[in-house]
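Shown next as structure tokens: one chain only, the form predicted on its own.
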Amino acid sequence: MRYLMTFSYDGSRYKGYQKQPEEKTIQGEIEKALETINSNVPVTIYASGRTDAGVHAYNQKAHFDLENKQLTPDKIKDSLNSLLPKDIYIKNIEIVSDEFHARYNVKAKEYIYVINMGEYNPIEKDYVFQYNKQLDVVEMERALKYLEGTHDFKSFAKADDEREDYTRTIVQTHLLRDLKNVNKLTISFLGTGFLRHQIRNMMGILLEIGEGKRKSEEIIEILAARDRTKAGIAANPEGLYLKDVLY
């Protein structure tokens, strides 16, 4: 039987989502817990995608198969949460068809990136990017609009990510200021899919634009160049969250 799992995690203590030898990862912790409740038979989970070290998730999705039908979705959820570290939480488990795939059936994903323009906050250092200077928010909003639509995003892909097709569609973007704290910015990206490091690389350019080092119109030239070196450095991972996955 196939199950779809929705879960959240604090990625600050992990070497990313994807399982790696000798490293503490989100996938590794969940699979270890699943193996325990599955009579010590290994279980592989297939996520909607991976997140980098230090990146967090509100609603990551993954599917897995279990033969034991006595393990109901509620029982699996409760058992996993009793075994998992407190920085990983299973929010929901539901039965899906055997043809469902958590990665290949994705219709859209939403990511958010949170920035603190105010005074350095050590309590938030793992959860909000501590930029600690004012940014030109209006110019950043202009730049976001150039990223919307269907484009070849090779300039914003991971440098060693070799593939035939770098085309992705960003459906919409938003830049929001916290009403209670005007120094906190949240930038959201809703798209049909994203390349590895694409969000962090786009955020790197947006920060340079906000600093006044570049103009928003340069996004057009960077996209056309299809050259990773034209897009500057990636933004820090700690402000990035996978907010939702839509099927």
Second form
2 protein chains.
Amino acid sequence: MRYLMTFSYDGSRYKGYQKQPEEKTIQGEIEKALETINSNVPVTIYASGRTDAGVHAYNQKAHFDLENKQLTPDKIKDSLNSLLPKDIYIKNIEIVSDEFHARYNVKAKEYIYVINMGEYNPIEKDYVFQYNKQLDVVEMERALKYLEGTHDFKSFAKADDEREDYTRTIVQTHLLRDLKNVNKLTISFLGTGFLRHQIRNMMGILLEIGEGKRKSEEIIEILAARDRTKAGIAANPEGLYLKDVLY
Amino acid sequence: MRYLMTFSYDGSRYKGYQKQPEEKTIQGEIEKALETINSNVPVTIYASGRTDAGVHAYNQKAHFDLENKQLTPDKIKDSLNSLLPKDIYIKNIEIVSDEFHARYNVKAKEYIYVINMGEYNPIEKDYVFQYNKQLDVVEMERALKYLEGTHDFKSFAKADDEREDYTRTIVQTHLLRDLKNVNKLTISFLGTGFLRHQIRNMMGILLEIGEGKRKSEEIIEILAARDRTKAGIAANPEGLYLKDVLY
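Please give the corresponding structure for the form predicted together with a further copy of the same chain, as opposed to the form predicted on its own shown earlier.
Below: every chain and molecule of the assembly, starting with the one above.
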């Protein structure tokens, strides 16, 4: 039987989503809990994609297979939540077809990136990028428009990411200012898929544009260059959230 | 020279504000940093009051004395912030009169308490009280009105708190629903002073009232009883924030 699981996590105390020997990871914790409820038989989970160390998720998705049909989705959910650390939470489990694959079947993903332009706030240190600078949001919105659409995003890929095709489509972006706190910006990216580090690398340039160090039109040249060194440094992981995965 | 310091902290990794031997506390961390910048001469800080383990502060206040007049308020602030852990932040330091006392001169304090009535959110586990129940906010607002004013709050004091006078004045309360998330409630209390555990004990009753287990009018009887056992259990610390201290 194949199950699809929706889960949220606080990435601040983990070395990222993907299992690594000797490291605390989200995948590692969930697989350990699944093994316990599966009569100590190991279970592999297949997520929509990995997230880096310090990155959070509101609705990450993963599928896995279990032989034992006594375990209903709700029973698995409750057992997992009782075993998992408090910073990982299983929101939903449903039965899916044996053909379903949580990574290959992704239609779109939404990420958000949160910036505090105001005074440093220790309560949010792991949950927003503390930038302490006022940004030009109009210019940033212009830059977002240049990123929308289908482009070769090689300039925004991880430096050592070798692949044939860097083409991805960003369907929609938004820049929102918090209603209660004008210093807090949330930028959202809805796309059919993203390269590793793509959002954080795009955010690096967007912050430089917001500060006035670059012009929004430079996005066009950076995309055309297909060269990682043309884009700036990656923005910090703590402001980044995987918000939704759509199938 | 006497200095007044405004600071914020994430209380989740501390055993409370007040210094204790062998424990990690907010006061302990700040005094250690002050000692370093004061040529290794110990400095005691006097706060507006303590906060319990897990309770946060946006604008806690404390005063301290330093002999060395070379140290300007801004220099002290920057040195402290470079020495302190990232979950404590000095927002401001100013010179005050030698007569000023951060605890005795308090005119009013504001606390807020944040509740999530929606699904458990691991990203906020240390920052809101995850209640997972829909609450009757109209009945809770009625109860808040009964708490406003000058009352003997013995029923809401810490069980082992022995003192002559339990009279305190709550000047104003508010119950706000988050504009972006209707499941998030923030309750604020502005008062001339509060007993230890008073807010969390009042919140315990308010939550029972919100759930329909008690009526708002019962606040009148509970106050009159002057008996800790008449009120319910204390609400968790993680939803509580010291928001402001007024002089």
